[in-house]
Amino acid sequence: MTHNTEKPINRRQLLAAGAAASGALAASRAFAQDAQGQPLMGDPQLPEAAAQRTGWAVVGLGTFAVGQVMPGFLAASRARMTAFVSGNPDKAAMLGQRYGVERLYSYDNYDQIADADDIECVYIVLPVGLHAEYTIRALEAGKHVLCEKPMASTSTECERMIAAARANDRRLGVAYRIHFEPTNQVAAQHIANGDLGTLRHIRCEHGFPANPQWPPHAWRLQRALAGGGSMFDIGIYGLNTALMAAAGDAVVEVSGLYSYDRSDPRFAEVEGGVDWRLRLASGAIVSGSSSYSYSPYISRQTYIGDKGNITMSPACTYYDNEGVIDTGNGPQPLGAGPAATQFASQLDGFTDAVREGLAHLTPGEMGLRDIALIEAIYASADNGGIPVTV
């Protein structure tokens, strides 16, 4: 049996202990500070109040829209989602409840967005084969449009989209998010500053293994929806980003060769890979490869000048872009911000263009240029790689 050997505390000792504790608390309060509010200092660049932000409709609620576009709106400072357009009412309702979006449209009543004053801009996030139709209808409804890349299936469709924007006095942009991505912006600035000297060669390599069983890949293998093959979908990143870096240097000649297994059933309707080449007015060369058969995913850009070079790998992804510059003292990190900010920056950038009545940083004319170049690359490949003057 265990016995308690401690003596019980009597009433006098208890009162003494309480008095001591009260004294200690009073002493500590003598040194305490009262919580006080402070004025807002500096310029913290606060986002606009929700009611002041420009309202957007998101057209198409697929994987990219849900995974990247919508989080971009949450991080934006001047843009907000006010409507969804989808062929799946249950998904639209679920996402509307999640994001507080009450205006829900189907593709059948899409044109009714013209009556919604809280929709100023429309983001087209549909398969490529639908871009022209839904962009033009939004422009004719009086809305400004940011269209996902590639702009359309053909240069003729691109021209119709641009004409509709002009006829309705609306802004039209193509969602080339890389122009808003921090690491790519830093790389382009180094090139513009002459840190690489005279730019002589740009190399672009982009591809992934297309999986026809996965819905986000399956439509890319259908010509009616995809417009074209790997060059439309993934190779266009290399082409557009290279021309962003070589700003002002016009393309004068293109060539291409198909580089995929023609017996692969995945590529019954679209090309599965192409090696391409651009000759610029300065004499610099841009060369690249695009493929639906590369594994694992590859996204790499190399810029070579007569005084230095930049290598980026990965170069054009959503979250993980990295790069180094070497001007003779060994590779140094480019040192840029997180890649994911590109989505919010793109939305705010287009919003600013709309508010100020200016062309977007990546306007429809840029989208037309790139589709025309891809068409020329395909024309060359169809003729065994014979160069095409543009």
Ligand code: NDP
Given for the second form:
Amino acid sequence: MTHNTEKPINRRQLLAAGAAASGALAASRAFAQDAQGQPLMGDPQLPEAAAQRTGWAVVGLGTFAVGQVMPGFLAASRARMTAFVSGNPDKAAMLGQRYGVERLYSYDNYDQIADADDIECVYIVLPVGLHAEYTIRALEAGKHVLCEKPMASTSTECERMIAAARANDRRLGVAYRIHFEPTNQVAAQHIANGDLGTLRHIRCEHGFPANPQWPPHAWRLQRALAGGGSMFDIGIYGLNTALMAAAGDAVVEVSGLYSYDRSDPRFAEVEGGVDWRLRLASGAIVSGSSSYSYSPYISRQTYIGDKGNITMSPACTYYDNEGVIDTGNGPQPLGAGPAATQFASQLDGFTDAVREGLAHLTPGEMGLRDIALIEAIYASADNGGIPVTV
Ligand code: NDP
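If the one shown is the form predicted alone, what is the structure of the form predicted in complex with this ligand?
Now the complete complex, all chains and molecules, led by this one.
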């Protein structure tokens, strides 16, 4: 896979990406021209001085937090890390030293974040089964919360999280980073512009080989910590990204069929693969597969309309998303900015929502919608694939 930073980009694509990013407000901020009138990727506002930035606590210092979230803060313009919450004091101290973060909490004294004025936002990067508890505790401590995907183990937990955000008048977002990822933003804008004509089919394939010996995969195979199986963890990218592209087209019917080896001991507690389908109000069909047995990793989205199509592979990775659009003249690269900007853009986007009292681009209600849809997919699959009306 190659980085796509060298590809030519044009102003229309840049503006399109900005508009898809977070509405007119973010679009007006997302792109600017340099002194020669050339378009610039990124945020035209100068990064704020550290003391001006909104302070965040990172909760759970695991693979994703250390590998992607923390570097994302270094690239952000308006967000900074001011606290870590961890069950491992040595790791927290080491990371605190590396990033200049002095406030270190355990899960036991976590509620004391209420007393820290330099923590305004909390980023929950824990196993899924812990999302609801730690999100609600942070909301009750008066903090705004960005919670990793999938939002929680059940739709009931999602509803409790949303209720806590409302009761405490705090913002709640789900960290669907793809909404901030340039290539997916350009794809979504082409669809919104009608460049593909009427959208008829969206195909989504997402999966990787789950390794039960590796701790970050081990909890994904335990129902209490994972909530569900591959659809919760990786298939959700296809579902959420498809519905982003289908902007506003409501889901009316859902179905699913399991597609994994029932004798595989990895899947004693959670599903290891599912084929799923959504029928949208417009008549368009979204269908996908999700698996913990794909090897190598697959991350693929295809959008097919009656005037053109978009193929993206890989579609939802951290650094290397690629796509082509074909409207009758052969495949043309979507050509967008580097995927890695999604992490900082997401942090700044949530910070902006907090500062301006607006809903985040990917609010808790979106997380609830997706968990409810996955529950309906499972209900259908448990019943031999009989469609479920939603
Ligand atoms: P890891 O297992 O690597 O990290 C989870 C961390 O949570 C641990 O390191 C630990 O941190 C803490 N933790 C607290 N209690 C437990 C427990 N009982 N079992 C395991 N860990 C515990 O997982 P990931 O980093 O891969 O995933 C974390 C979250 O991020 C999940 O919600 C996942 O879905 C999401 N994610 C999102 C991605 C994205 O692209 N948006 C990609 C990957 C993951 P400590 O030692 O500090 O207490």
